[in-house]
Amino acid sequence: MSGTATMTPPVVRRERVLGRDVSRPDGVPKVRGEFAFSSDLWAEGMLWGRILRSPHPSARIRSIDPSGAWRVPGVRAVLLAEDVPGQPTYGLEHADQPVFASQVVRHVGEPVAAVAADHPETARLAASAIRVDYEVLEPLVDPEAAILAPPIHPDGNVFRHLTIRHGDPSRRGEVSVEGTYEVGMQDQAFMGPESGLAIPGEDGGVDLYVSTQWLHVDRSQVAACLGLPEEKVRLHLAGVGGAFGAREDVSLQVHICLLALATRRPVKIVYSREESFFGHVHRHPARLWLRHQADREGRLVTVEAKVVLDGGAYASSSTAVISNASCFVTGPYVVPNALVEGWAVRTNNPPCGAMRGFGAVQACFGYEAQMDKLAAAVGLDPVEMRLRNALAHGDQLITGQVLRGAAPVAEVIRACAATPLPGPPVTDGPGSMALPGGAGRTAQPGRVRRGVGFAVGYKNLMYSEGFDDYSTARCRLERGLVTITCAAAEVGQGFVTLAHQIAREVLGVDQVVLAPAETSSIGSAGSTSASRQTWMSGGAVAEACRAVARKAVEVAARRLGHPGLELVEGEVVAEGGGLRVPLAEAVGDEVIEETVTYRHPGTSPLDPDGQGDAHVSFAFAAHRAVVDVDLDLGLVRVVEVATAQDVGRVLHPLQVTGQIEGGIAQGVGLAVMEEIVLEEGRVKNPSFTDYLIPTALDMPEVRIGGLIEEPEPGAPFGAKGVGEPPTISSTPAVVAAIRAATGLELSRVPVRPQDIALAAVG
C-alpha cells in the first residue's frame, strides 16, 4: 500500500517522547568502539581495490600501458575508461565527471585506472605499475580568469551565471561601504574515510555497501555507469563516519562495483586519509565583492554583490551552491533594492561541491563584514544595526519571495546579544595554556587583547528551485512491534533516534525497530543534507505511522465491534471512555503496513531576474564570538561562542546541542585554521598533520543563549532542521571579534597568524 501524504491533523495528544533526550540506538556501540563503520566491512574471499590518480592538475593522456599492473602476482583486474560498460561519466546535477579519465585529466587526483588484487599492498603496487604517458599542460587555476579563458571541458568553464535584480538597484543611500572578501577552500574532514564493499550478485547485478548521504541518487549514477537497470544495483548503507556534504557525490561507488563485476568477487576499497582529500569535493573557495548603501539611520537601501565560486574541475553541485551564495548574499535583512551576480566556474583545482552551509557560509562571511563596516560608518552598535534591518515574517527577500514561515531574526539576535559575556581568561601567568598559543605557551598577558564580534546568518532548508524533493517511509505494525523502513542516511546526525521518537510518539508504542537503510525495499528518502531529514524523512515516518494508526483504529473497530474508536497514547479508546484496549491487543495478529511518500510544498525556479519562490523554508541563527588575540604573534584563542538559533521546535535537546557545537567547531575552524592550501592546482596539505581542525584546546566554550521555538507552519511537529545554521555565522562572528581586537581589516578566511602579526608590524 502506498500513497502520497496529505496534511493530517495530528493523532498525538500529549507528547511522551518528542522533546526528550532519549538515547541514541547507535550511541553506546559508537562510544565503545563497537560500531561497524564502512571501513570495517569484510566478506569471504574479498579482493582489495585501488585507484590510480592523476598527479597533474591538467594534462593530456598520450597513452596508458597497464601491462605492468598485470605482471604483479595476485592482481585480478585492471580497469581503464574503455572498460566502463555504461555511461562514461557521472555527476549529481550534470554527468560531466569521467569514471576514469581517458584523454585528459583536469585535476590532481582524478581517477585514471583501478585495480583489484588479493591484498591491499598488491593492489597499491599494481596501480603504481600502470604507465601513463602525460603531456603536462598549464593548469587554469584562477576562477575569475576562468570565466573568459578557453574552455577546459566541452561543457565550458561557467557552471552557472545568475543575476538577481530586485527593486531599483540604482537607488543610492547616504552611507555606502564596499569590500572584497575571500574564503579559502575548506574540507569536511570527516573521520571515516571513503570506503565500501561491493558483492557481485547471481543475477549479474551488484550489492554495494557504502557510506553515503543519499543511497538512491548513488544508485542511479552507479547503474548508469555500469549499464545495468537500477533494480540490479542494490545499495546498502554501511556505517558512516561523518559526511558534512562530502558524501553527496559519488566517489568510489562506480569503481568498486566495476571491479566486483569484473572479478566476480567481493571487492573492498578504503581510502587512506591522503586519498580521501583527493577523493571528495570540498567547500567552494569564494571571492566576493559587496557594496552596501544605507540611509543615515542605518536602514539598507541597496546592496550590490558579485560572487565567484571556484567549482574546480567538475560540476558536482556547483549550480545549486552558487544559487544559495547569490540568493543569501544580502543576509537576513530587508533589502529593498539589490543587484547580485554570481558565477560558479570550472578550473583545474580540486572539484568543489556540498559542504555544511552550502554557499550560505561564503556569502555570510562577506555580508556580515559589510554590516559591521556599515554600523561603523553610521555610528551604530553592530547589534542595533542588525536589529534595524532584520527580516521578519511577511518581509520580502531579494528574490521576491515573501517569508511565510517563522522568521524570528530579531529574536535570535536579541537572545544571543543578551547572553552574559565571559570573564577574563583564567591564567597561571605568562604562557598559560588558556591564552592564545595554548600548549605552545607563547602568550604574554600584556600583549593579549580581547575582542567581541557578532554575526547573523541564514539559509534555506531542503532542496530549492523546483526540485522534486521527497522522502519515503514505511511503517509496519505486527503484534505490537513497529518496524520503520526508510532509506534516510544516518551520517551521525541522529535521524535514527528521531525515527524512533516519532514512531513511539505517534503510535504510543515502545517497541520500535528501524530496518536497515537500502534501496531495494523502499523508495528514496532524498539526501541527508540541506538540513532536510528531520523535516522530510521525519515527516515521512510520521505520516506512515499516522496512516498505520488510522488503519489500526479501523481494524480494531471491526474486531471489537465498536465504532468511534481512536488511538490515544498506545491505547485504542472509545469516545465516551467505555473502552480502553492496548493497541497490540486491539489489532490482534493482523499486520498493518503503510508506505508514504512525503513532499514539502513545491518551489519554483528563479526567473532571468533571479525572482521566484525558490525556497521552502529558512532557518536563522546569531553568533557572538569572544576571542583573545596575541597581537604580536597573531595567534588567536576563541574563548567563547554564544548563539541563539531559530529551531522551530526542539525534538531532541541533546542532538540540537550536538549540532550546534559541531557546527560551531567547523565555523571556528574556517575562521582561524582550516584550509586546503593550493599551489598551481596541487594540494599542499592532504593530511591531518597539516590540514588543521580544532582540537579540544581550540574549541571555545559554547553558550546557547536561546533556542527560539516558533513552530514552522507545515513542518512536521513544527521543527526546522538545525544542522547548518551553526556553521554559517560562527565564522564571521569569530573574524569580527579578531577585527575588534586588532583593528585590522581581515577580509580573508581563514585568518592566518601572519595576517595579524605582519600587518600589525606594518
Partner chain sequence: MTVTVAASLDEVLEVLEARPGAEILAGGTDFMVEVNFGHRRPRSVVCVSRLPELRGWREEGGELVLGAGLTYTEMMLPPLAERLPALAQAARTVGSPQIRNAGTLGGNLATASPAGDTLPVLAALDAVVVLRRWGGERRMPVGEFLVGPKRTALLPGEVVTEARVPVGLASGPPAVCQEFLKVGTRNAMVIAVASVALVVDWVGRRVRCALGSAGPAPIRAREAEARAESSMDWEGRRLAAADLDAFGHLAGEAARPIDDHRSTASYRRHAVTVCARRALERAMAGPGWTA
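Coords for the form predicted alone, given the form predicted in complex with its partner chain:
Nothing else is written out below except the one chain.
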C-alpha cells in the first residue's frame, strides 16, 4: 500500500472481550468425546510399559531376579535401579525419591522395576514375573512419632519445622477455647489416570508427550535422571484429564523415557485406576491443636497452634505446604499475638504433596471450628464473631506482613450470610429423594435434623518465600493472525480461553491461536498451581501482546509515513482520528514477534521467628452450608452451599462459576466422604468403588451470593486466581452445619456415618 491512507468511516466500538463468556476452544471436542487426552496417544511400532511396585510400606530388598520377565514372549526391556544412567533420584523440590528402589522400599507402590513389551497384558505379566526378595520391616506410620523416631531416610524424618512468633504470645484473654482436629488423606481423584508416550529421537534424546502441570520442571528432573542435557529432553503437553496438584510431581515420566531409550521404540504407559492411587501424591493428612484467647466482646487476643502434616515417604512440596498451613492457621482474622509451630514429617505412608488449597484447607478446618467454639463461649452469632475479627486492607498478618492489596473479608462474609436460605425440607415420607440416603426406606423424616454452618477461609496466590516466580510468553503477529506461545499447562481451568481473551483485548484482533505447550521453543510458565496462572501467565501474555502492539505501531508509522500513531481497538489511528487503518493492513506482510518474561513483585523468606513478607497476594471466600442429617443412620445430605468470593475482577464469568462449583465439590467430598484409608501404611480403598467422590446426586445446590470485584493492585487486569478458595472453607462450613444438626463436636474430617450414629447411640 502507499504511504498515504484515506479517511475511513467511523468504526463502531468493539465489545470488550475480558469479562464476557466466550467459547472455550477445547470445549466442543471435549463434549463430543473427540478431544485427545494423553491416554489416547499412539505411535507406529509402539510398545507398552508397566511398573512393578512394592507391596510393602517398609522393607529391605535382599535381591531382585528379573529373569522371569525376560522369559515372557514379547518383552523388549526390563529395567532396574542399576540401569538408570543419570541421577538415581528425583523430586519436585528435593531429589530424595529413587527412580527405582534398590536397597529399601519406603511406601506401598514404590517403583522397583519397569518393563516394556509389545502388548499391555504382556507387560503386566512380565512385571508380575519379576521376583523380589523382601525383608519386611515395621513401618513408621505415626507422623507425631516420626518427629523423634530413628530416620527412615538419609535426609531425616523432618522435612521442615518452623515457628511463627507474633506480638506477645503470653497474653491471655478473658475467654479461652481449645481443640484438637484431624484431616484425613484426600485424593485428587482426577478422571484421567497418569499416562504418556515417549518417542526416542535420532539425536539420542527423547520426546515425551505427557499430562502434567509443569513441563519445564518435569524436563529438568527427567533429563537429570537420563543423564542427558535438557535440550535433548523435549516435553509436550498432552491432553490433561484433571490435575488438582497431583500432576505437579513426576510419576511415570522418567520410567517411560528410560524404556523408550532402551528399546529405541516409542513406549506408552497408562496407569490403571488402582495404580494411579499409588502413583501420585495426595493431600497431607493433618493433626492440629489450637487454643484461642479472646476478650468478652469476642475480639481475638492470642492464638496458639501446633500443626503436624504427614508428608509420607518423600518430600514433594511438603515444605511449602507446612508453610501455608502454619502461616494461615489463625484464619483471615486480626490476631495481635500468636505462637505457631508446624512440622511436615516423613513416614512410610504414601507420599503427599500439592492438592487444591494446599495447607490452607487443613488449617481452615481447625481455625473455623475454633471460631464457632469461641462464638458460643462469648454468646455471639458465628457470623458476627467473624465480622468483629475480619482482616482488612492495612492490617497485619501473624507473619508481620501488612495487607497492601484488596482484602474484602467483611464483604464476602456479609454477602454470603445475606444469601436467602432454602425453604424447609420436602420429604414426602420415607423413601423421598430429598432425605439423607435418597430412595429406599432409609431415613425416617421424624429423625432428620437440619443444620446451618458458616466458614471463612483464605490463601496466598502464587509462590512465596522468595521463590523466583515467573512466566514466559511469546506473541507473533503475521497477516492479522496472532499466535500465542506459552508453556502454561491447561488442566481444565481455562487458560486456553483466557489467553485468547487477553490477546484479543490488548491487540483488538479476532484471529488468535494458542500454540501447543512444549519446552523446546519457549521458557517456563511455571506450574499450573497455587492460583497463579491467571496472574503470571496471563500477565506474560498481556505484556507480550503489548510489546507487539508497540512494535506494530512503529512499523505502521514507518510504512504509512505518519508519526504519532497509536493502536486503538485493533486499528492504528492518528491523534484526532484523521488516520484509521486496521492493524493487519497497517503492518502488511511484516512479521512482528516479541517474547516476554513476566515476574511478580517478589517475596522474602520467613526469618527464624516466622516473620517476613512471604506472600504476594491473598484471596478470600466465605461459605454457608445447609445439611439434613439422619440421626439414626448417620447419613448426611448437603442441601445447599452458598458462597461469596473475592475475585479481583471477573474475566470470564462462566469459568469463574465452574471453578467455584468444582472447588465446592471437592470441599464437600472432604467433609463427608473422601478419604484414602490406611492400615499400617497400606491403602485399603484404591478404587472409585471404595474411595467415594461426590456424584451429581451428592452435590448440593450452589448459590453464589456475590463475586466481590475489588481489583487487585499490580495484578494483570486486577484479577485474582479463583480455583482454590472454594475448596478451603466449604469443608468446615459443611461440618459446622452437621455439628449444628447433631450437637456433636466432630473434630475430624471426613465425617463418617458412624461418627454420628454411634455417638447418638452412646
